[in-house]
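There is one chain below, alone, in structure tokens, taken in the form predicted alone.
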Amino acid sequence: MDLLLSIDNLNVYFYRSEGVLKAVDGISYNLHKGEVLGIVGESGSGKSVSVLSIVRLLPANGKIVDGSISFDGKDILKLSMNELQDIRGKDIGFVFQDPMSSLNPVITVGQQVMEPLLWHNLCSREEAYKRAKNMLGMVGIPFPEERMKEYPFQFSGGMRQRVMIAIALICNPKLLIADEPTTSLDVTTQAQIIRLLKNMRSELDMSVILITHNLALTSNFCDRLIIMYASNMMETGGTKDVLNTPSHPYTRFLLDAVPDIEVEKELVPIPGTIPDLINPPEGCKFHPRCPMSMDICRTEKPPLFPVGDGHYSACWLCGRE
């Protein structure tokens, strides 16, 4: 498959006046054409940090210290912002993770949904709209010309989430980006949406990243998995690979931390707390929680260490086996 994305020792840090935060620190993966890469972990990871940082969407405090970002071809980091708003929402598609915040209370869902088109110039005003109502029908919201005429606060959770992918899908991008797109949404809608995305995928050829805690919702729609855990990589691998053959402790206790309806077990929290990113422990981060943690692990930064076919953890254990 051809490459789309490129990230390279990516360090993103946050200046605040108690000291600087390293919210990414050091991360490299690649996405290529048509692919699925799921980027898992708790909150405060990192994992919207470095997905924002691809299209230099971060706070003003946020800079990019070092590493390389690559996409299609281009430079994100030497682009200018004239560049960067010509990428946004037309090659690159957002769906954040709360759509009540981020729908415009006062405009029209359909203005909303024509907005993307309009502002890149892709069409007429005419064109906008009758596209803008063939995309709500495609996400599954029902009568969609009557609903274009209504606001944000007419939709039901689950409806609003579908017009913020209608949203980020209408100028047909090469990459879609959903963080956390499930956030708030009950069990029978999570699933509606990932079908959705799984759907849509499939029908506008493109690659997606799926940002989420949530393992469960990427069994069946990710290709590749990415673990985060304080701003590191954990562990990155083929969905299966990941899933039925873990090799991180914190992987395992992600796995362990997931109801099954079909299987009675024991639920396992993962003990303590994510350290402070201002004032990091040595080594391993995960090592104040890990059980298995050994003196090594309390010094030495750990690599990503090849555990079968394009399969890594960065766990020192793994580099004794």
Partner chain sequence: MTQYIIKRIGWIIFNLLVLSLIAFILIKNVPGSFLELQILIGQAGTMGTGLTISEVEKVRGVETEMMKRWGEDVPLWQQYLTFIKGLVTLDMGPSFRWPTQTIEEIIANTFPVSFTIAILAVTIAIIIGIPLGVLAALKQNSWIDYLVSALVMVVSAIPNYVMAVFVIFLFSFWIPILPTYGWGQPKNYILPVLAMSFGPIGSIAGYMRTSLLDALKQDYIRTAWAKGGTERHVIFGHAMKNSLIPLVTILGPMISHLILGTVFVEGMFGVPGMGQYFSQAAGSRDYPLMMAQTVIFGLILMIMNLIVDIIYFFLDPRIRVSRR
Contents of the next structure:
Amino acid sequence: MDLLLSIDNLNVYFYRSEGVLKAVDGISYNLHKGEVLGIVGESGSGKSVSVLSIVRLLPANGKIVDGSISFDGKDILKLSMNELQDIRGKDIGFVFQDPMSSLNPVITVGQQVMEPLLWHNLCSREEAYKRAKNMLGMVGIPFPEERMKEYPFQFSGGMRQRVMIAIALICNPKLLIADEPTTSLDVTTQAQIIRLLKNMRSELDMSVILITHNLALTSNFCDRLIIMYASNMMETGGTKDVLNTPSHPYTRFLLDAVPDIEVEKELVPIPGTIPDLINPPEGCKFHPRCPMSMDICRTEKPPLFPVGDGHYSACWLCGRE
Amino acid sequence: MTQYIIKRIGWIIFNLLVLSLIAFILIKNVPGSFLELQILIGQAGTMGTGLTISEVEKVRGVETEMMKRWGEDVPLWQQYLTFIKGLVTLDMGPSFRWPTQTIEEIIANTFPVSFTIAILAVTIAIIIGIPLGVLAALKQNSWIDYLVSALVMVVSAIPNYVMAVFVIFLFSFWIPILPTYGWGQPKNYILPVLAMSFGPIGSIAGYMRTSLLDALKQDYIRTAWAKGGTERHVIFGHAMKNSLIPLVTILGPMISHLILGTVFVEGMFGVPGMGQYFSQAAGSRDYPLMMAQTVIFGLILMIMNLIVDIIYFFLDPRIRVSRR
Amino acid sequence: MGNKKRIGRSYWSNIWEKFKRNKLAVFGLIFVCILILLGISAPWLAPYPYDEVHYEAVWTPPCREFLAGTDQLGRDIFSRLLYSLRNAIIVGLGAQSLIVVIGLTLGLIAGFYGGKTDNILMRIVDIVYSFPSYLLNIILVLVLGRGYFSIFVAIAATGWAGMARLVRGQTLSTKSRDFVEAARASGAGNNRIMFRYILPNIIGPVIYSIFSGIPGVMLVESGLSLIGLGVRPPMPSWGLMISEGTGQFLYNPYMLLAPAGMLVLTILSFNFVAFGLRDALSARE
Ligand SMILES: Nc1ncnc2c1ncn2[C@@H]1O[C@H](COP(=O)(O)OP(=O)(O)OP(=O)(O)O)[C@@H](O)[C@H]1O
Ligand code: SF4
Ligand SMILES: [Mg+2]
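Having seen the form predicted alone, please provide the structure of the form predicted in complex with the partner chain.
Then the entire complex follows, led off by the chain already shown.
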């Protein structure tokens, strides 16, 4: 398979009045064409920041201080603003977490779906209108032509998220990034949205990065998983390997919190609290909450040890010998 | 919508009744009368607002007529009804201070003047204030931003009657091309409008800066960037729409304040507007005129608020659609 | 935040920390303190009585003897400025206190009891809001006569509505918080809940509104005295001094610049404090 996205040693810092916050602390991964990657972790672990970096849409006080991001052969961090705008929305589609606030309340839904086509000068207005109508139909919005004249507040949460997906897919992107697309929706709608994403992926033949809290959502959609904790990658590997033979204590915690993988269920909080990322613990970031922690965990940060075919784990338990 | 407007008009009528009742009771209790004051001034030999003896005689005539009209010998509630009737039938009788004019004539003559000036001043403020505010927001924390913010603060702290003096001084000495006093020609409008537009420029620029900065922080703006929008697309196609709509809500009160809040400025430039008439009416205890003006101005204020709400209704789809 | 029982010292020290970081606001606060001190001590600081005429020295430009010059009667403008400042501060604080007392009480009652009480009170607020406040101010001063108290009343008569609306909104959102429910469950009476539990929690926005309202009140007062309805002369006031200075601007500009400058400076200082407070209050995490 061809490589689409390659991230190497990404470091993102936030400059806050209390100090520097390392939101992403040296993350590396590859994504192949057609592959679906799931990123899982608790709130605040740096999932959103790591993918926002791919389109350079970090908040003003956040900075990519080190690393490289290569997308489709282009060095994202070296692109000019124009080149970057050419990629955003056209080659990379983004679906955000909160469909309530991610659509402009005073612009019609139709206009908002057509904009990526128009802004990239991909087609005429009439053509854009037709394509937007078709796309809205494809993502499951009934009466797309009528609904295009309406405003976001006239749509329910699930419908708005479908609109967001239509916007992200309208230009046939090579990569779809869905940042917790289902968190604010009820359970049935969540399943529908994930099913929709799955269908659209096979129909449009693109790569997907799916960010979620919910391990259960990943099992029958993602090819590979990344487990993140406190700005770091804890474990990565094929979805089956990670879910069936988890080798990192944190992943086991996450799995314990989901008793039956078929039952969709939110994470049960793990005992202890997420570390303060401005003054993070030394060594393994998980050691204050890890039942297996050893002396070395408190002083030295574990690298990613191979534990299987393409399966890695950042835990001293996996690489002591 | 029609239902909403009808309901609002109903409340406007109710509010006006309350306002007129309060104004009526207050004015009935003001110590001192117009005639006493004028005679006092006449005796003291002061000029200015004092009337000549023959004018005093005329006023005495008017006052006897007013006495008949207001019927001091009938109960208060009947006097109030007479006043309301005068308002409704547009027959409010003569003013004390300007005995040859009826109150409705005075208002019909002065309101268009004040209104024109207010509208012009707000128009200028919009034309200058919006770009300034947008510029400051887009260059946040640059010297342009600091300059605009400083300007906004200083200008909003200088009362317009002080600004008027500066304007007059500037145009009578440094650039003596415009008339600083007088009325009748279109160019007489320029300086008063200029003097009155400074405050609104400051508030519009300040408001625009905050509301654009606020809009730019919203999630849907991040979406627009993620869709590949350029600055033109994202800022002028999206954020500006969101930040301009609430601006409408401050324009209504701004215009109503300019119509009357400029009492002093009108006096300085010799503008025959409502404000000047009101302050002179107050100074000379011309109660009928004051009362009528208070109610009329209340009406203007309420109508302005209604118009603003209607415009807002058409601009903001959230309200428009949900009320339809 | 949700469970915190009463706002404690950490709340204030937090706001103070944020406020301190805003240099303009601190600057404004220092100025406000200086201005208030100057105003209070005007009778002791003023080199001359405010109404002492010096016919031999009319229209003297600023000099060592008369720091800000003299007016058309030879009165010392510097002394008159100090008294005007005192005057503006008395009116600003006095009228604002009245506004706070009325607005806070009615706003608390409306927000706390809700229902019919709320409907009626808010209808009254709406009506007062639709009044041409400036005209009513003038009429009220005419009715009550010129003097501090009548100016307070005239300004507060229309000014309370904004405060009541703010307090009502804050009360509504505080009323449903856990600690209020807890207090109610433990048998605290209505008055106790309103003043001991809700009030301390809404005091931040109220203080902001007090500071941001003072400049407006001062401008109304100077407007009133500009058309001869402020405090009774010869007691000076900025409005009066400005109107006296206006005619003299070409010949003796200091007569206008001095009071206008003081007025603008005072207003700016209060505005800076208000802006700083707003930022410190809204940046609460
Ligand atoms: N604008 C910002 N300024 C400062 N810190 C930020 C900012 N945005 C995010 N952070 C910090 O960066 C860290 C990672 O945030 P991120 O949004 O990536 O978390 P997340 O894993 O996406 O969590 P969630 O599941 O809640 O979306 C968090 O600790 C957060 O506090
Ligand atoms: S490295 Fe140590 S602390 Fe970290 S997860 Fe492994 S055992 Fe636990
Ligand atoms: Mg996130």
